[in-house]
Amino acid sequence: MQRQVALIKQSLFDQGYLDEQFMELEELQDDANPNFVEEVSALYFKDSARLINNIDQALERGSFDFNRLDSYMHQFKGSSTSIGASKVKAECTKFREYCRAGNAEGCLRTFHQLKKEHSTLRKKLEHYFQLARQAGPKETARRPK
């Protein structure tokens, strides 16, 4: 089961969903905080759902406040960066570029893709954490000091 968990995690990196920041988070996990990464991820998805809702509402108004949209996306990009959500982070960057250019169509198109990447990552991480819980604790590799 541990091997299956490791393969799933590796596929998340190979497919570009996660980057090295996720590994940094895992290094902070220890016996005192055995579910640290899962808890941080849950907080990320809770906060990002709020941001997605705020952006959805702002976009539905039809009059684009690019400064407000950029501010929301700045927060979203920061939290995505902190957990290593690389595909989501890339879409945040594109969205912010469209905001700066005043390109409403680009914002809408990119936001649609961002929500898709966010949803996919959420499902993949939920599966990963579920299997990791079933597999139980493992001996984690540590970087040499």
Given for the second form:
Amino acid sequence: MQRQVALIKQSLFDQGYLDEQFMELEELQDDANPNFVEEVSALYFKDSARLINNIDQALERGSFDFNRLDSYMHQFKGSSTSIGASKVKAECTKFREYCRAGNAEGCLRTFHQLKKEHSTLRKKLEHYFQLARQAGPKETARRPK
Amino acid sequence: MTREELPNLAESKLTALVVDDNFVNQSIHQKLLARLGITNEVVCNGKEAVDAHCSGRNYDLILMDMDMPIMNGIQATKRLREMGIESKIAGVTTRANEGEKKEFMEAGLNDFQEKPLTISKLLSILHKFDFYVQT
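Switching forms now, from the form predicted on its own to the form predicted together with its partner chain, please provide the structure.
Expanding to the full complex; the earlier chain stays at the top.
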């Protein structure tokens, strides 16, 4: 089962959902905090859900306050970078570029994609952590160079 | 550096303050410090960092985010230096263009690292401040 867990994690990297920062977080796990990455991920999804809600509300109002939207997205990008959420981070970057260009349609389109990537990552990580817990203490898989 | 090779600086009795409004970053930065044996506390913005010092607390190291509500990292760093706080302050931010970095450094930082913070970057900060000597 540990092999299955390792393969699932590898696929998250191979498909670009996660980057090296996730591995950095796994290196921080120890006996005192064996579920540190899962806990931080839970924090991230809770915090990012709040940001998504804020941005949704701001976009629904129809008036595009690009400075405010950019500010929300700056926070979102920061959190995503910190846990290694690579695809989500990329969409955050695109959104911010559209904000700077004052491109409302681009913002809407990118935000839709961002929510998709965020939701996909959430489901994949939930599945991964669930299996990891079932498999028991795991060794950290190494990315092939 | 493998997990087993990480230095344990607990004997140094270093203390640190994490100043960041983002809960994810707070958690990660605290964990990074704890892994190296550095006792630490966290506050959510620059004003809380200043208030902590006004109440008499002091730290060897401050990890200062730049963008925070109420009082940002630049304002807080300036204020702490005006108060005579000589702690080592490392700016840690995602904003990395030269102009923003220069402004942050000129506020009174001792070092600057781009987020995300990692063990390597933290060790680099500690090494620069002579808190950690690589053997």
